[in-house]
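One chain comes next, on its own, written as structure tokens: the form predicted alone.
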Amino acid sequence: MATTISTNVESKDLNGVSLIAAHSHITGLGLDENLKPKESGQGMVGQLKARKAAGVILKMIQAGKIAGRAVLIAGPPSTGKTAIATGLAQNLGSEVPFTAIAGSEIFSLDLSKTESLTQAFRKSIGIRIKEETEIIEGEVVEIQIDRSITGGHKQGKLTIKTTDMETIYELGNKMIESLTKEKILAGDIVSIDKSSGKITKLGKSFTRARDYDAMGPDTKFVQCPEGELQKRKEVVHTVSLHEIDVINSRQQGFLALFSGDTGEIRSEVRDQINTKVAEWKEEGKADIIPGVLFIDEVHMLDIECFSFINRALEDDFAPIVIMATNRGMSTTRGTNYKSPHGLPFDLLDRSIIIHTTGYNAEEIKTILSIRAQEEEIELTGDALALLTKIGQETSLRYASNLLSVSQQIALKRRSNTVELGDIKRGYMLFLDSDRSVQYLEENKTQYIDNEGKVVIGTNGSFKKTGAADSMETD
């Protein structure tokens, strides 16, 4: 019976510096096994109804049998729409394709709007390809390599065993180079792919554990394999439809994936790939994994894009499309009429809509605490209380931005703790949108208006007002 191995390997660069972004603290939707949202979990706070609805969508996606659905997350700015999508992506893991784009991204000079959307759609559909391969797996007993005096052709023998049998294999130049490159020694447990000749070191044998005086901390000991030396294994590769498109449409093949020079891909190529993938699915060689396409600021798309999405959702190879917008009744781009959320009625009718609402004081306080912890900022109780009040009266985003600037103000006075005075000073130095609008209203004559008019002081400079002076006192 063939066993299954997967080629998906997660690797993390431990030496790299990971930057803290707006949603770095989110690791999931914060739901229990019954899809009940926790008050605070996995970085998510509040929005209980919206998160529970997103949990239902999550189960639909994980089932892998539902595609071509549209979900709209609508709500005022700074109510966690993108955070919910990020949490959904984290819960899905690396196996399910998740593509995130902004509505304005598809307006490119290089690609047409429909081509940009098509590529985004096909990036969100995964193909799990299965193939059987023969491998040799066992413990290396001895390696003999005969090098000629002239440095020409090399010959060698590899003695390898399992608990039940032992065999000697003749080695060619390529295999000898691979063994040298991988630093294979007697006592190593190795896996050799017969078709490609690739050698993978699995670890060192437990039976040789006492033979080594010095070992590194990453030395891995494994049991000697049992049974036959040669085994059949099922290898699983997961790729997206877009990657298959690129490989088959360019002379340089897969190198186009790294250069980013995908260009326009002909529809004939895609049709042939769709036919082939459908054949693989019928033969049991491949599984289709419907993923997620997340379009943020979807109101930025125009009527042509919306028409294309409407049609693309009916395709056999369609992902689940999740859209987010903060618009109310607004004009649909490319038309003269207004519609809810700036989306045409036919697409709106096709979508299931999740609404987000504003956060209360306690939720804002919890979110700011989580952000402070993520950014490694120590806050006093008074500073957190003031920051919460600012978040209530202005916006959560503004309060989050004050966190980092207040930390810099605290460091300037050689303190690692952000106190009440640091928050106040940050609030005075950086205006929120309401105070900025108020300042513009009070000093509108000093700014160039729609007609190009502006009042200049007699000395060729702008005349200061009491409001401007008061802003510079601190």
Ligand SMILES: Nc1ncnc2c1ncn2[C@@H]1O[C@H](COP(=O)(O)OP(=O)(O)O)[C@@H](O)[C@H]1O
The other form holds:
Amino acid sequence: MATTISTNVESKDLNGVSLIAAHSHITGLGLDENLKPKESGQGMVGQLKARKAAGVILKMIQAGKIAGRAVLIAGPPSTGKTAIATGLAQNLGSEVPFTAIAGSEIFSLDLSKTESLTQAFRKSIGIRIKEETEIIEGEVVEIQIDRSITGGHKQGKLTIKTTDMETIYELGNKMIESLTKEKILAGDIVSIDKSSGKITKLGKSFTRARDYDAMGPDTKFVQCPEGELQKRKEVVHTVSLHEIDVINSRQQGFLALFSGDTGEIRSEVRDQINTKVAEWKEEGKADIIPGVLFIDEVHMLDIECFSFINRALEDDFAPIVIMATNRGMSTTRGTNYKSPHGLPFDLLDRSIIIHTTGYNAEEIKTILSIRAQEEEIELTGDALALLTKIGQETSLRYASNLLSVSQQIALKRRSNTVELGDIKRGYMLFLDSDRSVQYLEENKTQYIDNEGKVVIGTNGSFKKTGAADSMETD
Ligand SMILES: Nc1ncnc2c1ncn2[C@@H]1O[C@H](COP(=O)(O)OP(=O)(O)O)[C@@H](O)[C@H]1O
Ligand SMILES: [Mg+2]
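Having displayed the form predicted alone, please output the structure of the form predicted together with the named molecule.
First the chain shown before, then all remaining chains and molecules of the complex.
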């Protein structure tokens, strides 16, 4: 790998797209200036204690400098664990990296468990890099382009000035193209990045204001710069450690960032980058921004993953890890011992725990009406009341899904309003988990069981078994 490490990324990769839809009504944690949760705000309703705790964590993250902490959000299904993490991400703003993964994703990628965890960790660390670049800033006096008769090579001259000096620059093909593309004319104040050749139009010169009375209201007038034409300017950009890894990994290169197909990144590459970033930090060229890694359904991880997380939290570059689980006392995957929330004790010990609890009828009703608004569904009062009751008895998520389904049922009878009957029909068509379990109990012989056994035919008259050595017919 080259000794210079590149950090320029044009576009960020998209993460966690799948989480958006169900939580699209949430735009934040809904806190006031003192970080106290409002009863309802930014799409969030109730769950006050947990939201308040999330607010404290938000404050800690924003104050910077804290890293390597673990937070566990524990609570029954459908109590807003993922919703709270989503709200937190939005309150953090775009400067702080936030990565969301589901525990099971670790096993479904083409990568080893530890590699995908490493990537997730490094996506959650931002590096704010300050760089000095040389720019030319001034007012365009004249652009002169000579087109060769053969049409191929273009040449030209750019005359540019400040209040104190004027210089003529030779123009190559590429510069001529960007000048044309940006529609740069005499009288424009421009800034040209010397290393990349990027041209930015800052506005029109004040001295020419009179010449442009036909300009639209959005024309910006600026003063002609003073002093030297060439200046050094500090630019700041933020990238994640993972992005630096990928663009500096010779096998993968820049394109891998867009395809997401990054493969395993060699540890020497990461070591070199870590050293370099630490150097930049020493020299004041870079700041490290510990972001957030959210691991949803964390009980899907196994003991190897948990030890990895334990170790990674000790690292110099560690994000804040927020985990969510709906498990109580349960077995940690890959072991045969039970522990609270299925998390090994050492990890549990270093986590601060936030509990979420079930919602009351009023809260369910408010959340469901927010969802209805979000999905632009109109529904009658008694339909909402029934939906709320169903939400109380099954789960908020089931009721929320039922809402979307009922809208389709209403549309089928050419109505834009969801009525009581539509909810009832939806409820009959789609089972919630309890009724599904009951159905399974009643019809279990027709399903394939863990041993691969299945019974075909009504009263079990023809039995087929998965295991070849126990073939039997009666
Ligand atoms: N306090 C809340 N305010 C607004 N919407 C909520 C709240 N809690 C849950 N929801 C919504 O209810 C649904 C289920 O919640 P979710 O966060 O997925 O539950 P969990 O992750 O705890 O299983 C989601 O659509 C979520 O956005
Ligand atoms: Mg969830």
